[in-house]
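What follows is one chain in structure tokens, specifically the form predicted alone.
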Amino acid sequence: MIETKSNITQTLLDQLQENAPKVDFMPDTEIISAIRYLEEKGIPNNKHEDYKYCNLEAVLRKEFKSVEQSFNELTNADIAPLKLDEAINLVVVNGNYNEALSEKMIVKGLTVKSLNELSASEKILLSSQAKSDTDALIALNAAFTGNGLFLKIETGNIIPMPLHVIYVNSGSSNIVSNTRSFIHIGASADVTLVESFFNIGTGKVFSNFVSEKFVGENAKLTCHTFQNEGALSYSVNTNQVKINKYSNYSNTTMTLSGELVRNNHNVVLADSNCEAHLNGLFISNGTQQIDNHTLIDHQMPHCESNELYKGIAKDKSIGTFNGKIFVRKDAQKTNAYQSSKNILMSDDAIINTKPQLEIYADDVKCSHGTSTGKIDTEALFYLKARGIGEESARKLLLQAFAQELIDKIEIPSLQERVLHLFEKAL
């Protein structure tokens, strides 16, 4: 045992060992090398530069000084409220993939099944993007991982109906809920996936969720992302996704509760023309923090990646947007563009926006650009003219605001649960 950097880590360290789950498909090298990584770097506080704004190691010396790991065994009736209509539901329950709560439909070229079940061939596909020598919440993950989901799409089909994870943490103490899932997608394939987290526990959750995402050649891959975790959650999202030849991938996260949201996408555009849209759209208050972190790594030739933040601060709240546009030398006939779009709907409250580009390439179209600040008076003042009061035109504005990311979700019940949730954190 090396010596830890920071006592909250081998204090959480300790008490994660206790209970670590058994996984076949992390091989022991890994867990022993995450754990490591670990004890060497500790987990970030506000001296790592990508984590300025996002102290998590002060949130687990104060929230979770004991990590009990009392889980509640959840039944149908508690998911019913969380499913999708239209969609065929899964569920991942305290990062493990529970298929007596998932729906039970035969779609063709679809397989989806946990973690600890897959074939040698399958575990051949496991990326391995998300690696634990780089970023000490991927090694936490990487070491304490629950038995996840794997959800593969075969060369060539189109899923009629959108696939929806539930991904869902409960708990009557405190608990660290390390899930992982793996999202294959075959060449020429299209599917559209919603990711929804939530917390229906009454203990305090940290939720450390990783997901790696491969996105064949020629393929498209629709992911909306639906985070209403409440006032009981801190979570960290890692996504690592990479995109080949001719494929597109676009995601739009929904940030609408949780007091502590850290959103890490990375997204890798790995061969010629491929395209990558990422959106976002938040809402804060009292002293909420929500952090979105995007790396878009260009690598090769003729591609093109659209990135739109928005987000509304109110009380005391945080909002933070970190985006950073890579163009590798190779990547000529680049196009990226980036933009994040703020309102402070009171004097203490804080957005904080850094937008980044680093360019190798000589022949490429990038820009990126930020606003901040409060409503327009002018158009309030109009709309206050023709007899609409102040509360009512301050929510038409703001409505207004968020409308553009809220018509990209396409799912008609995501889009009036976005939009009945939005209006009452209005």
Contents of the next structure:
Amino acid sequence: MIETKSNITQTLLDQLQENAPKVDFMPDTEIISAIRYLEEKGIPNNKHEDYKYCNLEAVLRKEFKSVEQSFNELTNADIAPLKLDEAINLVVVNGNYNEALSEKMIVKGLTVKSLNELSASEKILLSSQAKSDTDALIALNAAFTGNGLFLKIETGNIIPMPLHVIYVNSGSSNIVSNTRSFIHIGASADVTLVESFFNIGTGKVFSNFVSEKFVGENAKLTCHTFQNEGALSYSVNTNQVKINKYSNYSNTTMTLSGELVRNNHNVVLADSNCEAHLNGLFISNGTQQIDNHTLIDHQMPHCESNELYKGIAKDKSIGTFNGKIFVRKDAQKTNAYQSSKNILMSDDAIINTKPQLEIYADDVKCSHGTSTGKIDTEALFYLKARGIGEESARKLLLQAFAQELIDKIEIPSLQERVLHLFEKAL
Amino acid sequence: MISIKNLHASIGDKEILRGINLEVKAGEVHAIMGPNGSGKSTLSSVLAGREDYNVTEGEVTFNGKNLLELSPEDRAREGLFLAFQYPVEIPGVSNVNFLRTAVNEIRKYHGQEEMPAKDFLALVKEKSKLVELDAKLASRSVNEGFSGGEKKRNEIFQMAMLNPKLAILDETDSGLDIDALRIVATGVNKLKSKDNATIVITHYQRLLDYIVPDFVHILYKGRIVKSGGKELALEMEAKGYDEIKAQFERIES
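I have the form predicted alone already, so could you send the form predicted together with the partner chain?
Below: every chain and molecule of the assembly, starting with the one above.
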């Protein structure tokens, strides 16, 4: 029998339902409606406009026909190399917040707990930004989420050191991991957050991550996303961010490995005078696919958004940037900028870029630019003519291309980690 | 130093160099002049190893080695330096990092240790003074946002840092005002020694008032059609290239 589209989703659902994790925070009604949504819509394939270059259904058909959910338990020794020295390290294993592996530190205004431990009033916040009736991957996550992470900074607190959340998956054969986090930054609070993604198991992982982030009035959230999941990983990472009046949100995503990495970074600028900065850098080789989708939704006046995404695609890899900017009717005096720059290192590599601006206000400044090309041969010759060998010259030029993004990482040990992997991948 | 024999080179189907012969010895300064399109820049590009050109005939020996078999980087490591007519801007690569890499790759090629950072910085300081290059420019990206004069001075600064055996200055005077021209020429003259040689490629005689050549060659249609002493440059300046052109056309027909 030829497998139909919906059968692929159904097969996945059946297998996941056999040993679905039990969580308290997700109401049964939500789980049931999420499954219904999935059954109806299916996991998106390339006929879906937003997944034109990222056929998740095909990935599931090819790589995850059977899902065993053979999760590994992890120890401190497994986690130690993933930690960052200057940060408080928190650990989420196969979708579940692991208190035992996390560093305990009493910091004024900081609350860290698992989603199961949420109070009734906190539970209400969940799923308010990541709605399972809007997106198949969010629905999949809602239906099968583990006991993820809740992180809250109370009003007015400045956290003196970075928080580092290590999301690590590990299985001994095919696993599907649904990880969820909720980050709440209270008014006038300020924190730097690193979210790192790893797969240290021997099995293939389909990792479906959903994070809701709320940045309160006059608050500042500086995020770094570090993705180094390796060749056995296929991941979709959805960030649903809502920022408020006078707040500042920034994120820099560094994608250094992963067979398929799809990032959906959606930011709602919900009130006036706030700013969002999204940056990304990837280097891909082999048959890797890196797909960055951003959505910036300017709803209110006097806000600013900046996006800078750069990629280097080697071998037969595929890089995609799709950046959508909405400027709503009320969002007068918006400044929105977007730039995507890419270098193709081989004839077989592919870059897709698609800026989309939808502007409904009349007094705004918006611009977008995109460029894709090969390495600058004039510059290469100039370096060689000074005695610098071909390989060093290429490296110098590619590092120069990436430097402005690497410079955005303000945490030295993370910057070193990125630089090391970046140089290795060149 | 360098011996060019019957050099033919083409780009696509078009033959640009049609049998160049030139012999340059240590301690000498040679000027190559000629009208636009005569092949001056092609000659410098071919010698530096630009891949757009095909050498179809002839040979070039540089310090006993077959130059044409060497990669551009190995030519530089052997001591050949091309001061570009249009220096390339390289955003994100600092001048200092670029030069440190170049200096150390050249040293490595000769089996030498890397230059200690302290010595390197002292050298940068010393050599940037030579062309009156603002020390701030050293830490900026290579040629990015430099004025025309700064770019040309930066070329000579790089030349000073790398201390080549043979420097080819490709239209180094183009786009320079008289002050910048003097600074660049003074820099070149200070670097001159009995062990190195210079080929100055220029359209105008002006630069040769400052960098005085031992020999002047007139290039026309891919060949050296006339050679002489420094007075030949003055003669060309006075008479223009028309006489040479007419003479050559007669021989051709």
